[in-house]
Every structure is written in structure tokens, then in C-alpha cells.
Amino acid sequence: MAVSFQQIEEKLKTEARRLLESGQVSLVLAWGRGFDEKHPMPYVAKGASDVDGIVFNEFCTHNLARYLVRYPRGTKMAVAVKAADSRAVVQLIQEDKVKRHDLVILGIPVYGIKNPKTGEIIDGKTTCGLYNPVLYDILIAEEVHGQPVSSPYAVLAEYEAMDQDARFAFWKKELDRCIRCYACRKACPMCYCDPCFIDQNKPKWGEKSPETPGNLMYHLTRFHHLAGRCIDCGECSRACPVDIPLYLFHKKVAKECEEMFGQAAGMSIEDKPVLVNFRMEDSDKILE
């Protein structure tokens, strides 16, 4: 069954208008028109008159869960989510950054989403190997079944074939290109710390200039802050203006966490984040 992006857009508008007019929510987080159809933008509808500005097409990659933490606790919100985005919402609920009863989750089963920079279909690369949201209140389209499902970790094959020295050389080369714009941090739904460790002066954790020592400090610390929490939406890599493949490191850490603890991030609100949850049966490999 082919995905009808137009039908999804119309259903999304219908549900957004109904929720706003009924007073169930005070805002709807969705996607809106950008400067062209390849660059839709995160969009907030606060009234029925705003709903006509909502769009949905194959370039709606933005993970809107990123914006949930910007509103005061108790704000009644609806948020449109694809598969990986829904995992981010679950993770934020687990970490008590948002309350489940404050949210109306508009789930969008979809495939064929494209990277606006390249036109590449990202289904098997940075959408966590899923097509259907893991949590929703309203399903905006029929669930996707029958599409080929690839492992979210398949893209790691070449990286995992490298030895330790080659991996370090690979990341040093990539991270040396970082201009420290922090677009990765701004795009990530799990980077909500204020202030971020790298912005603190007392104590000072690392240099902010775009040089090797500071770049390594920033990225390696951020990678490990996201251990067991990254939901594989790929927003960090798509936001990066110099195209550093940040998703590879996140996937590698996510794979090891899943192998050690038998749990992927953001799959159930009944779970606890793996690195803050102690279970007797947990692997001790992390201590090696």
C-alpha cells in the first residue's frame, strides 16, 4: 500500500482543528510550510485559524518531540509523531520531562521519508527500523505492514569492521570538521539540559573553540550522555551543516546498550532508562 502524504496532511489538519476547537489542547505541534516544499519547518497551531498552515510531505523529517520541553508543565499539547519521534516522546515521559496526561499523540505510520539535503530515503538508516509509532492516541493513517524491515544497525557493518585505531582516526577526522554550531544539540529531543555541560564555566568542562581537544570533549561527552537514550531519529546528522555522520556513533552505543540490557530506548513508558535502572540480571560488560 502506497503512502498518501496528502491524505495524511488532511487527516492531520482535521484532528488538529477538532482538538483546538474542543479545547482539549491549547496547541498542536506539527509541520508547516518552509521556503519550499523540500524544507518544511516545525510549526505550532494555537487556534483553528492556524491549522491551514499545517503540511505533511516526504521531507517532514523534524522530530517535534524536541519542542515539548519548551512549554510549561501542565500545558495541554498535541504532537504529531512518526515512529522514531514517538520513541522520543516515550523517553521524555520516562524521564519525567513531560506528563502523559498532558499529551495527545497524533501517530503517523509512514515510509518514504527523505533527507531534504540529498533526496535519499532514510527509512532504513535513521528511522530506527520502524514504520509505525510505538505510542499514540489518534492514528492518522493505517498502520504500515508488508514493507521490508531492515535492522537499524545494518549501517554499522563497515564501521564495526575497523580496529580501535582506525575508529579513533575516523572520528578524529570527522570531528575535526566540527564548527561548534551546536545544531546537533538543538535538533536532538533528548538534549534538554539547561545549561549544557559545555556552556558551564564553573567547573569548565571543555574548550568551546572548534579545535580538536574541545571538539572531542564535546562530542564524546554528548555521545555518552545519550547512551541508552538515543531513539535513532537521525536529526543530529541532518542538522549538521558539515555532514558529520553523528548517527553512527549513537547507533553503535545504542546497539551495545540493547545487547547488554535487552532494551531499546523509548519503546515503552513502562520501562526505565537503562542506565538509571538496576536489575540483577543486567550484564556486567559495561564495567569491563
Contents of the next structure:
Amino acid sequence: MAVSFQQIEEKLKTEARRLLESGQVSLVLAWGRGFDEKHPMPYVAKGASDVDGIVFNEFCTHNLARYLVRYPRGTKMAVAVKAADSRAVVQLIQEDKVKRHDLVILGIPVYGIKNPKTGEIIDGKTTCGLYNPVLYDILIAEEVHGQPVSSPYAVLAEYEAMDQDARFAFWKKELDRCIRCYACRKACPMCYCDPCFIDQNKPKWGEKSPETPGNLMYHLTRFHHLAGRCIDCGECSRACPVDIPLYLFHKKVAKECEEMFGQAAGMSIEDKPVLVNFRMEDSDKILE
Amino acid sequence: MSRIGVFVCHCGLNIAKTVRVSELAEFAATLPDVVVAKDYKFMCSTPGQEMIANDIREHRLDRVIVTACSPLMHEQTFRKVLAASGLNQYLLTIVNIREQVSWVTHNIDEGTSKAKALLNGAVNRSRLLMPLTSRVIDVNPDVMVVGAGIAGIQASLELANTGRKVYLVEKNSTIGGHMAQFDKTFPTLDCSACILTPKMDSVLQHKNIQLLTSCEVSEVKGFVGNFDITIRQKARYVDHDKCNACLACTEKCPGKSVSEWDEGLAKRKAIYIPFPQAVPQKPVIDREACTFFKKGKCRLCEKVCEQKAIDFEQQDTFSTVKVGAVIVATGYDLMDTRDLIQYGYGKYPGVYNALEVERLFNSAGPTGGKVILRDGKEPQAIAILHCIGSRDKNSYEHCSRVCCMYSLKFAHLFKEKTSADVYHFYIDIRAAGKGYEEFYNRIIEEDVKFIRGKGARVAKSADEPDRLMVEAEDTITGKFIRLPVDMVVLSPAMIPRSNAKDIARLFNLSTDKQGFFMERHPKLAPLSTMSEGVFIAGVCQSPKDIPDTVAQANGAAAEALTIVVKDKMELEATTVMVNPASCCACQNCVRVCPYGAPFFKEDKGVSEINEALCKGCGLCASVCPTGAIIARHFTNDQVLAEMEGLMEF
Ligand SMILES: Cc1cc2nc3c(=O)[nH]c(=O)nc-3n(C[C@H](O)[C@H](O)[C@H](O)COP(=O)(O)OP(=O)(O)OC[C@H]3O[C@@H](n4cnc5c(N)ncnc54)[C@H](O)[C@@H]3O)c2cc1C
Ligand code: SF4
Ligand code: SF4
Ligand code: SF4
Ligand code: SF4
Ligand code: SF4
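Following the display of the form predicted on its own, present the structure of the form predicted together with the partner chain.
Expanding to the full complex; the earlier chain stays at the top.
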């Protein structure tokens, strides 16, 4: 890698300081120190004095677009994003949750981010497999080229070989392990609903105890709510304490959606959210 | 605790044949809160309605369930019964056990069991229903008519004569539609222009009609009583307010194109009026053919125009019109017979389609009314092939209804204008209108030859290279026929306009298998559509002749009038609202609503609904991730209760 994590951290700090001092933004979303080197945390710098707390290393997996929707509409914010994270920003702009002109996007091209639990480099298996942000105002490092690129859907081959019954059995088994901590939902930039359907009591859409019926209800509905919106950052799966491969389902839905409507989530702010947008030329395959 | 009455209809044998109706009523009586359950032959009849009314009083019912046909048929009927008995009309539930049960199975066990499941769900939902109040809105008194063929012209005149303001929108530069292309009309053979042009002129003169030619509908908002329709005025490059119709420009213009009006058989200028009696009689410039637009030089028309009416800078303009009701009368196209290569249309110059032949007969047509072929000769033998593309599983299954009759008309006119032998190749002759069979008999006597067998192929004659050969099987003699002729006339299928899909989308109309606009009910509401306040007339609904088209146009005018004659109307109470506490501001509702009812309130950070626009379709409720949308009459609780009832069965 041409640029080191250290250099990225320095550049992030410089830009953050400049943006905060000039008053261009009122906060910068980045990463900060966690309880150890391996566990950095999302970090909000609200003034120049906070900037020194910013950290960037190989374990900065978090998708900070998650935190954009926490602040009142109209707040001027800078957000540090890796490739997939930038797609989340694009998707949020499409959904009008944030306005483009309220954001300064600090794009970080980077290869070599690792899953802190396994130490493996994160690639197209659990994320969208891009290494360069799709939208940014300031590029924090040179674009990454020449690294292994794989289709984000290649990992589905094994899963797609299963028949319907086997797939259901697979998911039932996986989802039965869910302890309903909702870390997946909390990590997801697209799960911004307050209240989430599953927390409601009238009507009660699903059981809240971690057992099969409620687990299926929660996850199948969540998968459905993320159809055409999940930008494949993989954070839900990394957040999961019991390692449920949620990314598989999300990728499968994303693939179907892309094949059917020719649009992947969060790639362009010109696009409209695909499942709530009607175009005359849309495929009718969904009706078959 | 509710007091529910269940009324099971037999619909004669329609339902009773595949649902054990008395068993269904007995089953209903066992369900909690059901205090009375009865079955009856025809629930919608007066005795049926009286029975319900009596039971409401006698058993002090507070909810009524009728298991019968589709609510589209009789929801209003039964709602009135409730209202007359002092119950809020929204406390009625209809369970459709006809279209959704008895008509989709032959098995009485299956039918009965599905009916029970539906009823079980309905009882669950019925308990949770709330009384609702209909909204009352102002009605715009004006009407829009889209398409100015004979259907649109007739409907506009009828409405305008009652004092209503009519906006008549026509995409072409003249009104008249297909009828204006004809010479004579069957069965009376009166001259088409003689009966049509006075009407076209009345349209132009009528103080209540605003004629919008070279216009198309580009957007429709609103709903019955209050449509907001955006019209695109296509650039004509001639200012019609200044033009005094001297037509000096059309003489000087060097630009040339084929005349659509003459079905491509003649040429016209780039600045032109389609035909001498066109209304309005003011020219337009065809950008594609205009020398100035193509080469940047010319402007001859501008030079000769004393009125300074030519305006090369003109752009399309958009304007919005408010109306209370709409009549769609966009007519038809003929099928493109080039796709049926066996008939050689487009390949052999001697093969014509029916509209081209109409132009040959027309004294204002390309040949001045003489029947002369493309090679300049008069035909000695003519074959008219019926049912080309119609009644044909490979193309269009429907019968185009008028082809037999106009083919007979053609035979008569050929006999009148030429000395040719005329042959009909037909499957059977359909002459079911008033005076039609008589007309057929008259043509038989005119020495026209009828060969019962559909034309199978048209080929070049092997012996006489400039003649054609028609091949067919004569189904009466069983013999295979090869007939040498000079001219072949194809009677192609009448099909929906190529842009019918766009119109359907704009006005929310359904289309049938062939693509014609669907009526609300084939027998009882033939001019209404599923889109309230939008009516259809003429061939855009199905193939028909001029008398039927005119009758429909008059009917549609009357239907539109029933809406705009009132200054207020009641709207369904079944609209939606947003619970702001649950709205996550995703704006899905704003994006999916086909009527533009939801809008996002930036200051509050939640979506709200403009209830005047909401039709209660429920789309928004289905895409709202947090269930923040409350659809009145279909609340989440009500729908879930119904589903539970269905599934526990
Ligand atoms: C060859 C032939 C001969 C016939 N001869 C006879 C006969 O002798 N006697 C008889 O009774 N019937 C005859 N008919 C049937 C007759 O043509 C129809 O019954 C009649 O023309 C139907 O009128 P209409 O107004 O519904 O449609 P059309 O005549 O098709 O008029 C529709 C109008 O709507 C306009 N339009 C279309 N789309 C739009 C849009 N999106 N926006 C705005 N305007 C639009 C069109 O430009 C057109 O002006 C014949 C038919 C054919 C094919
Ligand atoms: S569902 Fe998972 S992978 Fe998709 S955007 Fe949300 S956190 Fe990322
Ligand atoms: S699961 Fe659905 S309702 Fe819940 S937060 Fe995610 S998108 Fe919103
Ligand atoms: S993070 Fe894992 S355990 Fe927690 S709710 Fe999501 S899937 Fe279940
Ligand atoms: S769809 Fe539901 S949550 Fe989304 S904006 Fe509309 S009401 Fe709010
Ligand atoms: S129910 Fe919802 S989608 Fe349907 S018309 Fe009303 S607001 Fe629009």
C-alpha cells in the first residue's frame, strides 16, 4: 500500500481541524480510540480540541454513515467514509435523510481493513468489495488499484446451490441462534427507524423473545426493509455477537434487485430508491 | 362485544352451485358475536334488502356482513341499507364468495371451506371496524375530452350544448379522426364529409368548447370532481392567433413529406394542413420535413406570410386545466400488416390496406376519387381479404366488427367506380347492425363474388408477372383456389392506439387482453372505468362502427354530466393518516403514492397526507417500514385480525 494507515490518520486530523476551525462543519464523524488497539470506536469531533482523539488503523471497520441520521436535519457535518460507507451516504442522500449540501465527505481509499474478530482482510466475501469511495469531497489518500477484486455475489454460489427447503432450514438454524441484541440494526446505516417495527406493541408485529417465530419475523422483515437499500458494508454481520452470516441474505436480495432493475444501492445520487420508484421500463419479473 | 349479522347470498346458482350456502350460514351462527345468520337466494333484491333491514332493527345489529359478489357490484346497495337503518355505512363488510370463491372452483367442498375461512376472517375484522364519515368536496363543473374523432366530437358537442365548458384535446393538427378519411359510410352510403364536417365546424364555433389541437395530456393529478390535468401544446411554429388561414405559405414551401392523412399515398408540404376541410384550418410546420430546420436556410413561408404568423422559435408549452370529469376517446390504429408477410403488404404495390382504399375512393384523396393502382392502371380484378389479423390466435383474437361491413362498402364502390370483378374472401359475414343484413343482400345482387375461405397467401402470379395471385381454400366446395387479381385489399385488425398504454397510465385505466381500455362492467357500466370520473367512448374501448361510437359518446357525455352537474360530491372516507410518533421520515409514502397525497413536512420532520388527494389505495401503508400509516377502514389491527381469522381456519 502506497499510503500507510498512519498517513491517513494524519490527513484525517488535518482536514478535520481545518473544517472545524473554519466553521464549515459543526462536527466530524470519524474513529477514535477504543479499549485497545484492535477495537477503535466511532468518534465525534465537535471542536478542534477533539481532533487529536481521531484514530485510523486496520480495524476501523465501522460504517460512520450510521451516525448521520442522529443529528437534526440541516446540521453541517463531515463524515469519514471507506468505499462501502460512501455508498451508505449516497443511499441516505437518495432517501432524503441527509442533504448533499450539508455534508463534507472525507473519502478514504483503503485496502487491508481487517475484521478484528478473525484478523482476516475484509473483501468482497462479506462486503461489496470496493476499495475506493463512490462519492467524496476530499480524498484522504490516493485511490487504491491493483488489489484483488471479486464480485460481491461470488460468495453466493454455495448458497444458491441449495434448494428452497435447504435454504429455509439453513436460515432457520442460523436465525435460531439470534439473541435479539439488535446490534445488527444498530450498526446498519439504513436501519434508522424510530421506532423499529419490531419494538412496537400495537399492533405487535412479532414476538420479542429470542425464539424461532419472533426471530424469523424480525429478520425476514428486516431483510425485506433493506431490499434495494443495503449497500453491503457487512457491518451487521460483524456486529453480531453470535456470528450469523446476515450478509448472505442481504447480498442475495441485492443481487436479485440489481438483476431485475439494473441498479445497485447507493451508487449514484441521481438514482431514486429502487423499490419505491416506478419506471415504465421496469421489469415485471417480480409478478411472475 | 359486537352484534354481528351475517347474510349469505346464493346469487341464484352462481354461488350456491359451488358453496353450500346453508352450511355457511350455520357456520356463521357459531362464530362469536354473530347474533343472526341467514341465507337467501338474491340478497340484493328488494326482499333481500328488507330482510337485512328488519334484522338490523329486530336484533339490534351493530355490524353487518354480506357474503355475496364483489363489493364493486353491490357495496353501495348494501351500504344504503345500513344507512337507511340508522347504522354507519362503514360498518358493512362484504365477503366476496362469488368472484373469489364460487367462480374459481368446481369443487363444492373446496368452495365451502374457502368461504368459511374468508368469513371467519371477516368476522374478526368486522368487530374492529369504526364508523367513518364521508368527505364532501366541491366539484369542478368543466369536462375534458381526449381525442377528437367522431366519438370525442360528439361527446364534446353534447356536453357543450348543456352549457358545460369542454376542453377538447387532440394530438393531431386537425380534429375528425378516421371518419374524416372516409368517402362513404355504410350501410346508408351517405357521404362522410357531409355528415362530419358540419360537426367539426360546430366544435370550432362553439363558445363552450376550447379546442386544443396539437396537444397531448402530459400529467394527471387529482381525482373525480377535481382533476388537474397538464396539457402539452406541441410547437406548431405558426402562431394560430395571428394566422388568417390564407395558406399562401403552403404554396411556396419546398419541403416535402408523405401525407399521413392520405395514408402515405400522396405527398404534402412541410407547412401544411392535412386536408382542405381540416379544423382548425391553420397550418403547422413539420419540423422533420422543413428545409429551414434541416438545413438552416429557407424561411420562404415566413417571407410570404403577411400576418407574420410564422415563428421558428416556438417551443412546446405546458398549461394546467382543472376539470371535474374526463372522457377518453382516443380511437384506434390499424394493425401493421407488414408483419404478416404471407400477404405481401409493403412488398407488392398491388396490395392495399383498408384505410388506403378509403383514401382512393375519396374525392379529396390522392387520386381525386378514382380507383387507380400505384402503377397508374385501373384494376380488372380485385380481391378483398377479410379478417387479416383479426379472429386469428396468432395475432388478435378479437373480431374487429366493422371490416365485413366496410369490405361490402368497398365492393359497392369498386363496382360503381370500376368495371373490375370483385371477390370477397371471408370466414363468415357478420352483418348484425340495423340495416346491415339488407346492405349485404344488396351487395350480393351487385354481382360481387363471395368465396368462403380466409385468404391464405398473396403471391406474384407466375404467368402474368404484373398480376397477383390470391390463394385460399374455398370451404364450401373444399377446393383450393388460386385467383389472379390486380389489386388485393386487406381488412386489418383494429387495434388500440400505439400510445394507449401511456393514456392508461396517465388516467389509471385498465386495459383488456388486446389493449383496449376496460370498462367498469361489461354490461352494466360499459362507459365507466375503474378510475372514477373517467369515461370511455368509441373504438378505444373496443372495435365498433360509427352509430355505436356516437351512441357511446352520447352516453359518456351523460355520465360525465352526472358528476359535474352537482356542485358538491361525497368521497370515500377510507383515506390514510400518519401517526407522527412512528414516522421515521423515510418518505417512502411520498415516493409511492400514485396520487401525490403524502408530503414531507421539513419543519416537523415527518410525512403528512393531503386527504383530499388520497384515494385510500393503501400503497403507502404497505411500504411504511414502521407502520406509521393508519389506513382508515383497513388499519393494521383490522387487517391482522382478518388474517388471523383466515389462517386459524
Ligand atoms: C377502413 C375502415 C372503414 C370504416 N368505415 C366505416 C363506415 O363506413 N361506417 C361506420 O359506421 N364505421 C366505419 N368504420 C369504423 C369507424 O372508423 C369508427 O367507428 C370510428 O372512426 C371511431 O371513432 P373514434 O372517435 O372512436 O376513433 P378515431 O376516429 O380513431 O378518433 C380518435 C381521435 O383521437 C385522437 N387521439 C388519439 N390518441 C390521442 C391522445 N393520446 N391524445 C389526444 N388525442 C388522441 C386521434 O388523433 C383521433 O383524432 C370504418 C373503419 C375502418 C378501419
Ligand atoms: S444490512 Fe448490513 S450490510 Fe447492509 S447496509 Fe445494513 S449493515 Fe451494511
Ligand atoms: S428493521 Fe426495518 S423498521 Fe427496523 S430499523 Fe430496520 S428498516 Fe427500520
Ligand atoms: S446482531 Fe446477531 S444476535 Fe443480535 S439481533 Fe442481530 S442477528 Fe440477532
Ligand atoms: S412511509 Fe411511513 S415512516 Fe416513511 S415517511 Fe411515510 S409515514 Fe413516515
Ligand atoms: S392510501 Fe396512501 S398511497 Fe394510496 S392514495 Fe392514499 S396516500 Fe396515496
